[in-house]
Every structure is written in structure tokens, then in C-alpha cells.
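Here we start with a single chain on its own, the form predicted alone, put down as C-alpha cells.
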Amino acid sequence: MATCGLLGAKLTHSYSPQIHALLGDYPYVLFEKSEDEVEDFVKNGPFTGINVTIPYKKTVLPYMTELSETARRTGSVNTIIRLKNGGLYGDNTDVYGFTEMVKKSGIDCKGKKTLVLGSGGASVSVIDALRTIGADPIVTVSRTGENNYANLDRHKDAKVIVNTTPVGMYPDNGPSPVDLEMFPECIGVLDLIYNPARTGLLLQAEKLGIPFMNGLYMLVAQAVRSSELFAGEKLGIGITEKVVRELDFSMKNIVLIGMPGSGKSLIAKKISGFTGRTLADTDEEIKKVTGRSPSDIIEEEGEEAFRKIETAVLADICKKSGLVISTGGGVVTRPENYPLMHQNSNIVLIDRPLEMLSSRGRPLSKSKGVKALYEERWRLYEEFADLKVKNSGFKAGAVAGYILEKLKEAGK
């Protein structure tokens, strides 16, 4: 059986094995190699076909005996096939992947001034695709080039912005390579990063009402083309969309918000049991970090001190992927918590009738009163939520199943 895989320097967080498991019936192995190991591995490694990622897409070029026109044109190889005669065929499926991403996004690049942020290996494929699409002019922005981050004001008329840098990528979530308010004519933002689902750049695009797309579609589309090369046959129509939906659902966290006593913790446990997702409870994580319960912190230091701790814990948990997360009832009271959750999650509001909520063991519910808390927070819950689900005496398992069903439907 053919052995395929991925060659790169650091592959711990790669989604390629999950993608290829959905595409073909072949083993897909992660091959982490140092730079001085690459030549021997490419020439003699135990593979019939491999993908190549950062930082070796140009490194492998001299070892190819044949190149596709795209690989030759870009000087970048991300797919290698071992030929029957022992030679190596190098192709570049990133160009195809990015072209499909642009089509899917609906962002019209033709005749539009387009800024490509970054001058690394990914940018050459993006630029090649943009030329074919008809973007014009195309401006590459780098740290030290003629067009750099210190003179971006000369390009404030840019219509489309494409990020090929790792700025904002997990685990360094949050930062953005540029401030989109510098580009008042921008009509679209494309970010090759797919983890988190919404980088700092895309969160700002969303806030400003600018159409945007992350790099998951490109990742899957290029993998589909690679898989066809590995297997020597075409895959079915619609396979890219199908795999993207499955990955998007499995990668995004499910975050439960709602009033204290609404059933978030129990429902989260049920979702974890149904799906195998790791369960995270922000109140429990706060206990681990501080050695004290939320109620103790609130009573000893006040609510504001507790909220700062909660935000720090939330930032750490929510940048991860594929979790089910139960939050404290007041998590919506700090606006900065919304982008932390929204960056990589589906946020689900558990709506339980006021008369069914208890204040037992909850200092804020006792001091302010459940009704006052409800009136103070309800608008915020609805603003944060992607999905609202009733929990009016139903069994937790039924509510959990309904949530999963609705989130899968939304993905379609």
C-alpha cells in the first residue's frame, strides 16, 4: 500500500492527517525533519507521495527530476510523487487551493489592487494565483522590502488584502499584521491561517463589515488535488465542501453561556460524552490556576478582581480547538471576552426560564438577586450567542443532542 505523509519542521498541530483520512485509503504519516535531514529523506524516504510544508517548499526543489509547470513557475513544491523509475515529480497544489478559496469567498479580485502580506513560501503561490485571476496591481508587503509595514499609507487605496504571514496563528492568537482601518476602500480580506478560525485580522474585518475568509478552504482544496496525485484518480464533486464542513465542526470549540444555574456544566459533560471532545469548565480552570473557587475570590477580592482572572483563563482555553467549554454566568459582562470566544468557537446560549434558576452557592445571584442579574445580562447573552437553545426541564442529554444537530445543520 502507498505510504503518504507530510514533510515539515514542526507538525504537531497539523490537520493534514485528518483531512487525508477523509480523502483516501492510504496511511498518512507526519515526517518532522531538520534541514540537514531533508535531502536524504526526500531521496530515500519511505513514501510514495508526500506533501511539503514550511519551511521546505523551496528546499526540496533541487531534488526533483520532474516539475509541473506550476511548480516551475513558482519555484515552490508542496507535493512530491515518487515515480516508478525512482525519480521525483514535484507539483504545487497551493496555487489551485488558493484559487478555489478566492472563488468560494466570492471576493472579486479581478482588476483590484491587492496587498499580499508576507514574502515567504506561501506568498509566491498566492501571487501566481492572483495573476491568473487578474488582480492588478499586486503589491507584496514585507518587513524589509520596498513596500513594508512602515509605509503602508502609500497603499491605503488597496481593495483586497491577503495575509500569508503567520501573525495571529495558534498559539500566538490575537495580533494582526495590519490595521484594516488604514484601508477605507477594502472590499475583502483573505487570511491563509485556519487556526484560529478567526484571526485578529478577520475579527476586525467582521467588525468593519468587510467580507472575509480563512485558510481552511485552501488547505482542504490543495489536499484534494494532492490526494488525486497520490491515488492517480479524481475525487468526487463536492468533496472539498464536505471535508471543510466536517473539519470546521470538529475544530471549532462549543462554548456554552447562560445564567448561573441554567445547566451549562451538565450539558457540556453530555456533549463531551457524545463527541469525545475534551471538557473545559472556566470555573474549574480558575480553581486550578488560583487554588480558590470563584465564590471565594468574589467574596474576598470583589467581582472585578475575579473577572480579570476569568478573562485570562478564558484567553488560554478558547485559543485551543475542538473543546466543549462551560463558562461562568458573568462571562458576557466584559466585552473583551467576546473576541476570545468568537475567534475559534460556536457560542451557544442555554436559555432556562427565570423561575427555574437557583441562587444556591452563587454569591452574585444572592447579593443582586437572580432577576436583577437576568435583566442585566440577557441582552449581552443574545449579542454573544451564535445559537440559542431552550432548557426548560428537558434532560441534559436531549439538549446536548439538539445543540450538536443544530450546529451541524448550520455548517451546511
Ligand code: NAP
Contents of the next structure:
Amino acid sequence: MATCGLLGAKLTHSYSPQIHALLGDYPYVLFEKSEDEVEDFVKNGPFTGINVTIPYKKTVLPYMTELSETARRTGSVNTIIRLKNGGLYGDNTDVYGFTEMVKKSGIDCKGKKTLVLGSGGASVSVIDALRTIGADPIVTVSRTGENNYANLDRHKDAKVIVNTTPVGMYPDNGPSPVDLEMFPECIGVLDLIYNPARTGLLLQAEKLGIPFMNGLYMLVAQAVRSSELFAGEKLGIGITEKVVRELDFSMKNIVLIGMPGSGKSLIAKKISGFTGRTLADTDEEIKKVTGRSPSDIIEEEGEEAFRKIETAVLADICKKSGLVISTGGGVVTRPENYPLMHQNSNIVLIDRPLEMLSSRGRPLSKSKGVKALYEERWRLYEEFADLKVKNSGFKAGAVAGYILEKLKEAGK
Ligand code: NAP
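One more: the block was the form predicted alone; return the form predicted in complex with the ligand.
Let us now look at the entire complex, which starts with that chain.
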């Protein structure tokens, strides 16, 4: 029986076990090793095939007895197979993964000036793939290189931007390595980061109407190719899409928005019960952080002070993955809350008819009146939502089931 796995220095946040569980029957073990353990592990470790990740993709190269063409060209190995003759075959499936990502994105790099941000391990594979695709010229932007972030205006004619830096990656969500406004001719943005689903860079691309894609497709495609090497046989057509959809759904949060009293908390509890997703409630979190309830804060300090606290709490919760999150009715009133939620979530609007909404224990509903609040916010709810679901006379469990079905159906 094959034993496969992943070799790296720190592997706690890896998605590879989840991906390989969907691809093959082999056990997939995480092997965390220090630099001085790598040689002995690679030569004598208990595996038939392994993936290699940061920071050992170059370290393992000298121990290989055979190399694929891409591993030789890039000097980087992310898949090792123990051969029957006792030798070790090293391949680089990141090049394949990135090539598939470009194809899937529909962004045409051929003959286009392409900026590759970052000059680390991943950029080598990206540049190798871009050369084969025919991107031209390819310019590496490095903090310390000839082309750097201080002289980016040299390259304002760039057509495609590829981010291979970790800037904007969880848990440091938000910042972007470049301002896309600097590149008026840009026709596509590719970010190797997949957590969050939309980095600061991709959120800006979306806002500017530039086609974009995150790195999840690359991650899965390289794993599919590795899995084929592990098992010695091809996987079916469409497997990459299938795994990407499944992973994308499970990694993204489900955020429920809607009027106070629309049933968000109860429906969120049901979704959590059905799926095992951790439940988060922004109002409950505010209580934990401040020691006061939202209504007390609003009554004592006013709505504006409360909204600031709410945004900070939202930023913290929404950068996580795979949660179901119930929000306070007013989250849509601050535009800066949208990217916080949209970066890594499917946003679902719980639509409960006005006459069924209760104002009990809800200070804003009482003071402004439910109807006035509804009229003030409805357009905002619709603008924020990826999916709108009716909650009028159904059991919370039925609404929760319907939401899960619809999100899966839409490949959200
Ligand atoms: P790496 O070897 O550490 O290289 C990252 C490069 O980014 C560095 O060499 C550096 O280049 C630049 N960089 C680092 N910190 C920076 C900062 N604060 N500001 C600007 N630039 C910075 O890492 P890697 O293996 O190439 O991975 C890079 C990213 O790609 C990670 O987020 C990783 O998760 C992702 N990745 C995704 C996939 C996938 O399948 N989707 C595969 C591999 C990697 P300069 O010194 O030249 O500026």
C-alpha cells in the first residue's frame, strides 16, 4: 500500500490532506522536519511518494536520482516518487498547476507584458509556465531587484499581473502588493494566494472590472498531477473542477445578513448543526470583547460608536475560513464592511416580510421604527448579497437546508 504525504517545516494550515483525501485512497501524512533531518528523511523515510513544500523545494534536489524536465529547468521539486530500483524521481507539478490556472482563468497572456511580483520559490515555476505559454516580456518585480516597487511606473503598460508574494495572505488579510490603478492597460490579475479567496489585490481587480483568479485552482491542479504520479494512473476528466468547487465551498464562510428579527441566528445554528461549521455571531462576539450588549452600547454611546466596534469584530471573524456567521442587522450600513465579508464568504440575505419582523429587544427597530429601517436598508442588503432566501413561515431547518443546497448548486 502506498504511503504518501507532505514534507515541510510548518504544516498546520495545509489543505493538502483534505485535497488528497478527495483524490486517492492512499494515506496522506504530514511530515514536519527540520533542515538537518531532510536528507535522511528523503532517502530513508516511510513513503512511496511525497509532496514537498516551503522551504525544502530546492533542498531536496541533490538527493534525486532522476528529474523531470520541469524540475530540472526550475531547480525546484514539489513531488518525489520512490522508484522500484530504490532511486528517487523528482518532479515539479507547480508549473502544471499554474498553467492550468491560467487556462481556466481565460486570461490570455500570450505576447502580453506580464509582471510577476516576488522572486521566491513559486515565482520560478510561474515564470517557467509563462515562458511556455508565450507571455512576453516577463518582468520580475522584487523588493530588492532592478525592477522594484519604487519604480513600478516603468511598467504601467503591463497587461497581466501575477502575485507570487505572500502579501495579503491569511492572517494578514487586506494589504495589496500593488495599486492596480497604476496599470490602466491591465487585462488580468492572477494571485497565487487562495486564503482568503479574494485578497486585497483581487478585490481591487473585481472593483475595476479586471478579470481575476485566485490560487485555489493551481493548488488543486498541482495536487491532481502529484496524485497521478503517486498512483501511477490518470484521474478522470473534470476532477480538478470538482475538487476546487468542493474546497471553495468548505473554505468560504457563510455570512447571514438581514433585518433585525429576520431569523439569522436560528438559521445559522441550524447550518452549523447540519455541517459542523463553527458558529460565530457578531453580536455575541461584541459582548465577549466589550462585556456589554449591542443594545447597551447603542443606548449609552450611540450608533456610530457601536458600528466602529462591529467593524473591528467583523474584520476579525470574517478573515477565518469555513464558519457560519450571523451578523447584526446594521452591518450593511458601513460600506467598508462589504470587502471584509466578501473577501472569504458567501453572503446570504434572509428575506423576512416586514409584517413578520419583531422589534423586541432591538433598540434601533424601536426608536426608528421597523418600517423606516427596512426602507433605509433594503437596497443595501440586496447589494451585499450573493444569495437571497425567503424566510416567511418556514422552519429554520428548512431554510438552512435550502441555503446549503443553493450555494452548492451555484458552485459558490
Ligand atoms: P517564498 O519563497 O517565501 O517567496 C515569496 C517572495 O515574495 C519572496 O521571495 C519575496 O520576493 C516576496 N515577498 C515576501 N514578503 C514580501 C513582502 N512583505 N512584500 C513584498 N514582497 C514580499 O514563498 P513562495 O513559496 O514563493 O510562495 C509565495 C506565495 O505563493 C505564498 O502565499 C504561497 O502560499 C503561494 N503559493 C501558492 C501556490 C498554489 O498552488 N496556489 C503554490 C506555491 C505558492 P522579493 O524578495 O523578490 O521581493
